[in-house]
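Only one chain comes next, encoded as structure tokens, the form predicted alone.
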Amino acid sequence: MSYIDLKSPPKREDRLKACIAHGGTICEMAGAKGKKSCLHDDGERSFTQGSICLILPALAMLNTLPDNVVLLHSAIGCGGCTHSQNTNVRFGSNARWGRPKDGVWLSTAMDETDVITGGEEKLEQAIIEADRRYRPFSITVVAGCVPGIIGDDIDGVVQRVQPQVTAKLLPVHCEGFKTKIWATAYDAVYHGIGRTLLSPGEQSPTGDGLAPFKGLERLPRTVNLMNVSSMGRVDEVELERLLTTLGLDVNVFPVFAHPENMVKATQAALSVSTCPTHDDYFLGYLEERFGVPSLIRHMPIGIENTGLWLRDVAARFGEEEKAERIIEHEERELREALEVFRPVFEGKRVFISAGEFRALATARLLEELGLTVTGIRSFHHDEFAEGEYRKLADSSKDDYVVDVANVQPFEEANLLKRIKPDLFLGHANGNGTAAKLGIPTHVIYNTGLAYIGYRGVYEVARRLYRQLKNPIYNRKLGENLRLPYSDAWYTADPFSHIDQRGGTAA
């Protein structure tokens, strides 16, 4: 039986043995292939620290759906993440459609009578009520923890009142509780479109998945561009940019995509994935179900990145010459672009923090750029960035320290202490650590600037540029400020409290 069949998808430490607690080095996780270099039993660190839930990054997809509500059901509260997440679901259909449009969710709030006697009948009202009062197209019933742990059945609630109401219902499994893997979100969201917004329909007689399904026609040269929430604009821009040199017509999914027209992913001719940790569940959905195949290896975030990017979309279109002049083109323009910065970047190291894909991609880029990588602090592990690891380590002159962890920023205190980087890239709301300590930071993604693509490149050089050559903030911000973090603690090994290790930090 397939996945797409179960009311939820499964965890990501089930599906992909995906873990978060590790420490060891590039080279270590470059040739770990085949072991068991994580752990990801319940209990993988004696002591943890500041992680997230799953729902965070499931609302921040959910919230770009024009036409769409989403109805919340949890605890009062859960959730409050939308409130700031919303600024990025204007300022994103701004840039796509003229105009700035707000994100419409509601929630259950359940209280403690609901968690004794069940919220179902109150999620049954609140869906007729957000479909009298919006007529949206599709309504996703989001469930959070409470639901989750007193037995709430929303599948079932969502099978009562979809005859009574015109939006199409969406069920959604955020149950936080479920898994420390808060990538799991995406599988949760896609799981949702996959059974609702895609209906399987006829395959084609021969089985050949030549035919989506009946009544509707395959795309020959439409590629499905997996966009993802972290993705602005400006990014998709430039993917589709070179895309359509190609020759390519290019369906953007699913994040500000109508729910609507979804079902147009199904006639693509190639879905192509910006990040694997974000798509390999739905495309892998989209190929079984449907007949359409993927490309999954590579993030287009840097100059040999992108390069294999567009040379894996290009060979399945017979358009390799193509995609040589144009490789060869947007190289040589930029790598003369470059030149002005790499004096400031000579010599200057860097620590990366990111979700893990993003990170290894990101630490190329910059070693591309003349920086020198010292740490990445990865937010899980799992089979889809082995390459990139031995991307990495074949790369680089030196080892440095890998830390796999789902933030946990009294290791990043640790590892920042000793390592002493000259720069560090994480989160908008993860550089604090690193800027107290008189680091300089920069975000690593942000909606509204350029990161991928050959764009991308010569972008972040411009802004890391500004940030090297007057650090002056973050350096007044060290000499006046202190983490909350003992002396003892930043001469212990910051991978004691794994379980199981003893490791040592480089």
Contents of the next structure:
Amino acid sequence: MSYIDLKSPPKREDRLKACIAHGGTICEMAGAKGKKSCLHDDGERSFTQGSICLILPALAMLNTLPDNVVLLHSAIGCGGCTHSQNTNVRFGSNARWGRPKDGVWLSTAMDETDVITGGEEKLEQAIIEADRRYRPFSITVVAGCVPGIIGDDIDGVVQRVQPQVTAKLLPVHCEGFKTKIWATAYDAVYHGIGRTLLSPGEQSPTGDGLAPFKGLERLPRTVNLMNVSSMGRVDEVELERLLTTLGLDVNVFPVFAHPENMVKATQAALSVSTCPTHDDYFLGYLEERFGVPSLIRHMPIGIENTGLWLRDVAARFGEEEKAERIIEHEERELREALEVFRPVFEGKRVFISAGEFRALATARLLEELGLTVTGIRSFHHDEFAEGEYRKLADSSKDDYVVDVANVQPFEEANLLKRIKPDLFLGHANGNGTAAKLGIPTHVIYNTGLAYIGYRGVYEVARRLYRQLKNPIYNRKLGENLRLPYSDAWYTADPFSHIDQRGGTAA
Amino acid sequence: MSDNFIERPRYVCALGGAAATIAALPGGIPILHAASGCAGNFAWAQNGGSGLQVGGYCGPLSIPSSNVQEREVVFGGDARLREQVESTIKVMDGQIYAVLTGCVTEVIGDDIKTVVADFRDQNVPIIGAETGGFKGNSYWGYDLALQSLFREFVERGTAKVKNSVNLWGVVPSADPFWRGNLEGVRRLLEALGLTVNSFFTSEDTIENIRKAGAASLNIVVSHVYGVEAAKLFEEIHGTPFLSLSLPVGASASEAFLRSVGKALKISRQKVNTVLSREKQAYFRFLEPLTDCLNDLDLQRYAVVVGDANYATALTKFLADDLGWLPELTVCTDPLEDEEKDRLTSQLNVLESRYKTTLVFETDGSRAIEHLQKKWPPAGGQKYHNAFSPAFVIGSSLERELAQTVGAPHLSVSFPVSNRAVLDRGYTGFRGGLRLTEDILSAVVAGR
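Switching conditions: you have the form predicted alone, so give me the form predicted in complex with its partner chain.
Below: every chain and molecule of the assembly, starting with the one above.
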């Protein structure tokens, strides 16, 4: 039985043996010293700080869908994150359609009565009312912790209500206490899309994968470009530019894609991932059920990685020579343009913190700009990143620390005090610790900014150049503010709260 | 208003409100006993709703959290909490710690009281509150956190000190202007010669908070937020309280000072002296505005959308200070009938005698329907008394409403995603000047 036949996808601890608590080094992670790099037994922390759960990345995707209403079935606070994600929705719709538009999200706001009596009836009524009031193409019913713990059956409710409403209903399971690996969010959303929007029921009986649906033809030059909301329009444009030069048509999916058109993803000749952490679950499904082959190896961040990514795509279409010409031209142009920044970057020491694949690919980019990587904090670890760890271990003169942590800024504060990097790159809402230590910082992910492809390299360089040219704001913060950690903590082993008792006990 | 959902909730949950409240105390360290995503959710909510302010000394992603998993759901999370508190007091440097429960740990019934009591017995300054998200929104979480502070931290049996007051009713982060608003009210009270304990400003200390029982009066600048905590305070520490409107602008500040003066038996003469000084300064600033205000015909109809504090305070300001025409006021909080009555009575007594319509509606996008009931759109007739010229004051979610009615717009009430807020506040006389500047700037931005 395929995972997609289950009500909800398995958690990544189980499916990928992903781990989330580990203190190591780049060589160890790359297996350079003969240790196995993957899979580590996961650890547990005796001290933990709050993090995000899978509901946040899931909502970041769902909120972008045009003509969709997000209906949270949970307590009232779940989904508060949408207030910042809504900025992406507004900027994203403006960039694509010339008009900023707020997302529509609702909450069943489960209260004490619902906790006692169950929330299924309220959810049922909420779906019907939302359908009548907003007339959306789809309603994504997102379950948070409370229904998960009191045992509301959201799939059952959706099944019961579907005949009474016009909107397509997609259940999405985001019970935060059920997984430590919030990348499970991508699986949860893709799971809902796969089960609901891509299953018209009339598949080719021959099973040759060439006619995914009756009446729909395979599009021989169309590639699915997967974007789960960590890329803004500016990055999509850059990748579309490169793929179009190869003579390909691009179907960006699933953010900002109309749910009605999602079925197009099953017709493409190839699916191309921009981040394995995001896409493996769904690409496997597209391949298995619709015969759409996929590429999931490199993230097009940095000069070398962009080239590798493009070569992989080109090879599938017999366009290797064209790709080489494009890459040579692009690289020459880019390297010339970067010359002016190099003196400022040369030898500067940098610490990087973000989602695993993104952090590692960005680390390569920074090396290409002339910076020296001195530490990495990855939000989790799974097998997809092994190649990236090897690339970094190969290119690094010295071994350096790798902290596998789902945020946990206390470990970061301790490490930064020891390492004293010249520059820090962190995830959104993850730069405050370094900033208050006086270190110049830059955000590793912000959907308004360019990061990807050749243009991304140049724009990252331009932004870092600005930060390093005048780092006085953070320096003054560092002189006048303190972090909330005790003095004793800075002298302790940064990983002393990780207990490698092993296993993903749950 | 739907019985089955709330549209785009303009607050987070009780846990979020409580966490922001504790984090706003001097050296405050919240300890969430909750699933791992709660803190991150608050971080992103503040990032997008609190005027670019996230956190503080121990803000969202730094907040210790037990991050309970299925294992704790099955076996109970008490042991994990104990371990977490133990490690928190070693790693985090705090002056007060507060264990706050989330949905999961409250449903499974973890006993935080015993854990908290055990650490308090070891002289750890720690309190606890049951703030499961399903208990209510940010504002209720604020009230619960204050209740816990007053019950478990503020010393009992302290002798009352004359002219010493505690001040609350402004909710950290849920009001993006909370810091400026608290300081504005604090300055008003200090002008009367009072000693003010306002818990969350940079002038407050943990020692003064511990001794808050010495106050002779508690002043809650809200008809809803923190009122239950005030009742509890009175019960435990014997300090009476006044629940007053958030004093936004000159008229409200005058009424506010007179009420406080009366309650504390401050001589009318002293209150008058303070008022005449403040008003003189206030009108000196307004004076040069006179030409443009009149020449540019800046009087506007208005729609106000806001939480329980702002809905009434902004309406009063527009009607009684600016001399505008606030036609519709939409309060977006889910409230009890008694709370609705308290707010309604506030708008029945406007000094200008302007008659506004107050509706309670948790779904902001319905404001337009309420407005059109009162002001039907033009039907193509030659002479039409339109809802124009107009202004929309609310949250950043009211931009679409403003666009629909063709009006300029200002975000004041959560979420405020399109402004940066640091020390700006709208309370007091100076706050009225700030608000006048901001509103008129939005009107003349294209000039």
